[in-house]
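Single chain ahead, written as structure tokens, the form predicted alone.
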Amino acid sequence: MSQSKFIVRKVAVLGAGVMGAQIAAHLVNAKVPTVLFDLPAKEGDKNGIVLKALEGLKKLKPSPVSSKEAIQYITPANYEDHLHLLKDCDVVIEAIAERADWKADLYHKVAPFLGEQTIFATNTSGLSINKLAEACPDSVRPRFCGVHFFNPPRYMHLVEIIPCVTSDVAMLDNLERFLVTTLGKGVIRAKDTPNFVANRIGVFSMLATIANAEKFGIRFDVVDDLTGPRLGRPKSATFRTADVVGLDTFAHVVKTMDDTLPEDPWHAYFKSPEWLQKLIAAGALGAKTRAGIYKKDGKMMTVFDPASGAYVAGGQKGDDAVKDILKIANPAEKFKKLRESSHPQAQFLWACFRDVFHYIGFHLGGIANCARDVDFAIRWGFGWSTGPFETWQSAGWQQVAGWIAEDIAAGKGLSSAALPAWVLEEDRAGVHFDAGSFDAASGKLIGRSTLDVYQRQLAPAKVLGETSAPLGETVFENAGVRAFTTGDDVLVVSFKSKAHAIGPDVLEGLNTALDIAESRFKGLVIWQTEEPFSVGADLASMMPAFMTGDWEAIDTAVCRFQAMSMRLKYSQIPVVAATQGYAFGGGCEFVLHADRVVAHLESYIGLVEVGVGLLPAGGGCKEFALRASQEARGDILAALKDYFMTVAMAKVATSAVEAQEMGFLKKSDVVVFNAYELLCVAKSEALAMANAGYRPPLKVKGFPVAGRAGAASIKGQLVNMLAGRFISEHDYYISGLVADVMCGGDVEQGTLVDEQWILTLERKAFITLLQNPKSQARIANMLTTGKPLRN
């Protein structure tokens, strides 16, 4: 007989802290009940401080949850009266502050309550998991384990999860396939070692940093312009993430490592600078705060400089010349340059890579089951386009040894301690291959994990060093799209261009493809292999026409443009649309006339066309008309009023959910947690709606429009944005003609028609805005700085 399945109705999150509370929070956006407790309040209603706590998650910007509704869904609770709630909870997490013995008195008083198959975990980021597992009655052990979520938990991608000796592996495997796929996380298996893998090696980075800042003298601003998006790693870089993160909490973590690793050979650097401890005891925590090595001074953004021990003016940036070997695109050659220049900025930037590097190897064997694991760790975990040992192996994995080896030989690292023997043998060419990554404990190639939970992932997270062939066999390929099949009877079809904009190869090859598919497949599916789905249509392709004034030209383009959202609505093959990312403008519109979407839940969604001072003309104030039409009860307009805001204000989705709401997606689209399981969740969705004996949705011959009346009820409440000075004279122009088209035009209130009218006022009124000088210079200044112009 096959073991039961795990199912998870409810779980509890014991801490209503800023972790505990986002935690809850994640799993009410995933359908999951979450009863959250804390202690009991002193005064007031006993639940005082976790019903604090959901009042605070509703201010928090970016939103930890995916709805406003979603909150209603935890239950508060605290320890004195609702301990007997545990018992109906597949999953506890445990999230109050990182003390072992506040921990261990807490273990001690929920463990009678748990369910007999109850799965016990504790979210911590570095503490010993075997240790606390000592607070836990024998009972208990087998189902406890640590589970590490990462701040801010619904945008993280990773989660460690922490075995302890006494945990069972089908435990861990239930917990691990419920993150994955209800949760949409990456999961990586750590060992039980001080903060684990991300946090053990981020840490590192931000320390070598800024050991490294200090002894080549390079400024906290330069630091930051140099170690953020010009590595491939996130905005805030280094400084400024300490600032995030509160300086406070990176000095606990560096403290942790500090206490719990004496016999690191980089002990010396687990400290935090002086001028930290000095910061944080003036109460300069950082984003928090309002100050912190970062702090706003008017409209100047000022910068802490340790010398003076004050801020100065901020915003100086890297010198040009290292600016242009990171430019570089062979990684060899771009190491290379920064390892001979004698800028100090350079030597800064080697002396950073090179310590990371040697600190990994060294250390592999001891904190992670295979390099892959670790590379994972840091890109999910830290947001780098790249892990540290995927940049290693690209370099030219024996050339980069050799430095590092030169380097500890003359005493330029941070640590005299030798590289392993495994990064010197002669043969060795990195540590990802097609068979596995790099375990150093064994010396064997690990694969990837066999649980089932991965079979769904067609296109699965890759390390640079496996052989990327593109998924399938090719069907179709132009200039602008790759259609492939898996096997089966559905076509994907992936566009090919920057940030997967809609230009004229993208449209042949989607007609194209949707030829092949209705002949030979059951199914279509636009999907991307990697996020965004669409910025829209190609303006830029535009170009040469606009200039010129050759206007029948742009009318034919916008005819195209709209005979593929209308083709893809109606065609002789179920058609689903598989989102993440952005889906602007012209993608947008593609996804309104999709049979189905399979969204990933970070989908933002919207029609974007008034930012650069044009309006939706593929379909998308059409699509807004005839639904507000279907859903009216009598009243047209009252319908309709909401999808003209949208549209107008150029509102944007900040989630699946909330495009549901919106609008931009029906109820019955499907919302997807884990982004590597869209493509096949989608296949599934059209294979289901072909074999349901599926045919395109009937024409509609007729459907009535607010007209004229409604139009100018909405100009009427225009006027007042007008004088109260929300809009210019520009967007009031712009939205009067929004109005004009989604209303149906010159009509009668309550005139039947059909969908080619709305198209046709569509087409005329963006050729009217396209020759407007305003709007010319709203889509000069997004092509040109890629920022929206309001005039």
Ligand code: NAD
Contents of the next structure:
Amino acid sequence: MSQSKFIVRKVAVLGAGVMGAQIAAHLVNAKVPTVLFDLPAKEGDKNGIVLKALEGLKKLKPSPVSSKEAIQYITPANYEDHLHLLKDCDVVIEAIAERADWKADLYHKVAPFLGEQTIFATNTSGLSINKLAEACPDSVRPRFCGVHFFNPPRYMHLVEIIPCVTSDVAMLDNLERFLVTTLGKGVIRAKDTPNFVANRIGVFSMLATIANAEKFGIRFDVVDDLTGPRLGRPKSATFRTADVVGLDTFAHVVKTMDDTLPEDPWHAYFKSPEWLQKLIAAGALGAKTRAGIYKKDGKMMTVFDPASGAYVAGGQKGDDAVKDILKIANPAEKFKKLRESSHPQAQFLWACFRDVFHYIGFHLGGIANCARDVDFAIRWGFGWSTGPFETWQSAGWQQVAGWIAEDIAAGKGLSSAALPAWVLEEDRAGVHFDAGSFDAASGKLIGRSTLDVYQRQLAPAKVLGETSAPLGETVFENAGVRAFTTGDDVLVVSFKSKAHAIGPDVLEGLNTALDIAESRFKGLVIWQTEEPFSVGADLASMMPAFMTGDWEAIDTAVCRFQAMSMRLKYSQIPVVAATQGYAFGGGCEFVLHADRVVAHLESYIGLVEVGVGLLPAGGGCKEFALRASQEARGDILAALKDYFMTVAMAKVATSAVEAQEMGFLKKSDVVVFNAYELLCVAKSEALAMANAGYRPPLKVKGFPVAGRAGAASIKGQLVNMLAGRFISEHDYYISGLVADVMCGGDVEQGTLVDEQWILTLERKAFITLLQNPKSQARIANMLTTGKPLRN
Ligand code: NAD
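Can I have the other form now, the form predicted in complex with the ligand, not the form predicted alone?
Whole complex next, starting from this chain.
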């Protein structure tokens, strides 16, 4: 018999602080019952600290829980009364304050209570795992390692697993499987060096940015304007990120680097600048104290100016000349221009890149198993769209390496440490290749992990430099879609349009794909190569007909859309929609009509048409009316009301689980935690349905609707909302039309209608709204600014 399977029945988290509470939340998101421990409260309920933390979880934004229901599966506990609960936990994660002595004390306390096979892991940000292991008894050491989550743990993809010398290899593999599939994380294995991989480089990048901002005299708001989305990094860029993390926490991490990395050639920069220390001493700790590097002064955002020691009016942007350089698509040209420019902001940016390249080149062999791990760590842990090695390689390895060496020689870098020989090898084209990514310690290329869990990732994350040929074999392609097979009985179709908007080409392509799938395959999966699933109907494609007032052409287009939705539902093969990111409007309607949805947890599904002055007319109103009638126990209107509000308020589910609660997804739909596993799960669902003898649903002959009385009752409530100014006149008008459609129009309550009946109502109301000037203003605003207009 093969070795028994590793099953995680229950997990314990020790420490209910910022990280512990949120890790527990993500565990229960993933349906893993969790015991959350903290110290016994000195007064009142002994679980007081944990209970307070659980309350805190409900208020955090963005929400750490995928549904309010989840929190009840976290069991509060304290070390005095509940240590016996640890016995049943297959994984125990320690996340108490960052003090080695406190952690060691706790390990002594809990070790006797751990189950014989329990994995025991610490979430430390940077303490030595091997040192911490010494506080574990011999019997526990093989099951001990680091498991470093990033804040906020639900949303940050990265988890670093840090083995210690005694860690059992099979244990580490089991932990990785659990983190990847159950919790949906992107795992890299890190070496036991201070701050591991992501923070070591990410925090260095922030320190280098701070040092260069001072050197070139760049204001902090300008730094943030230049080092955020313009470089493919988060909006919070550099200084706003420090505010969000907390200036005290940031200073603490820097202090750890100062204490633990005395030999690092950049050690002189592992210091909190004087101005930062002063802010902290004054209690300006960032977002949590409402003042930090940024501070709101009335309506005005102000920014700290270290020269004067005061806050000044903020919001200054980088110079156009520099921003223009950043827009250059060719990386080699962009970096050349940045380096050659005499503009201080350009020199500042080049210096920031150069110092990070210098740092990662110098340290690669010491801190990471290969360059791919560095890039994934920074992408998944710091939210950069491209990792630093990828950026370097794309700009031309040799050219950039030469520039760095020149700058070092000229004393321009933050350190004079020589670049390692491998960086300057004559034939080196980079660090990422099809055969693997470079490991500076062994001088070899390291391929992908062969752990079985990664076989579930049919389209894994790639690094630049790896060939990214389209997945599978193309079966059919037009301007709107590509349909392909990965060698089994399922046809997969992906949209090629921007944000996967659904226009005529997508509809035509999808129809052809369905024809092919019905004749040659067992099932069809709609899966996108990256998020979003779809932002909805391509409004821009309707513009010409709209401008000329060709309502007939628009009616025909809407008809086609509805026919597509109906075909997804009634085709002869199972259709599975695999969602991640936004599924709005028409995208949501496809989701509603698929036979099954396989949804990544971070799927944000909603019928948002009201926001652009329209109503769902691709079968969304119809499907909700039908579902309400099927769920109603006598009272159709009662069952319809929530569905109505969801449409009328253009509500968007903030997770796949919430989408199930709101009725966008069915209970039978599947929630997947790792986006890279979506396609694998969606295909297996399609095959399972087909192999179970799939038959399309029978068309409902007639279902009861709430009728004109139902619509009148809803409108009565809308009047109140209008009077209370919760909605505008035009909202009231649109919502009234939505109510009419969802209630089945001008018929008696309980009248039996078929799906086509409501589809026709949808279409008529849609055209009516399209002709309305206020709705037209909403559409125009969305198309030009990308934002909803409330008129
Ligand atoms: P925190 O200060 O929010 O919470 C720490 C918790 O530890 C508190 O609930 C406290 O009651 C408990 N605690 C304090 N002293 C204790 C003791 N002697 N024995 C038992 N419990 C004790 O800290 P945090 O930010 O959640 O960090 C927890 C761990 O996670 C640290 O090791 C930290 O380095 C690491 N980490 C933090 C972040 C982050 O962004 N905050 C990110 C990754 C990892």
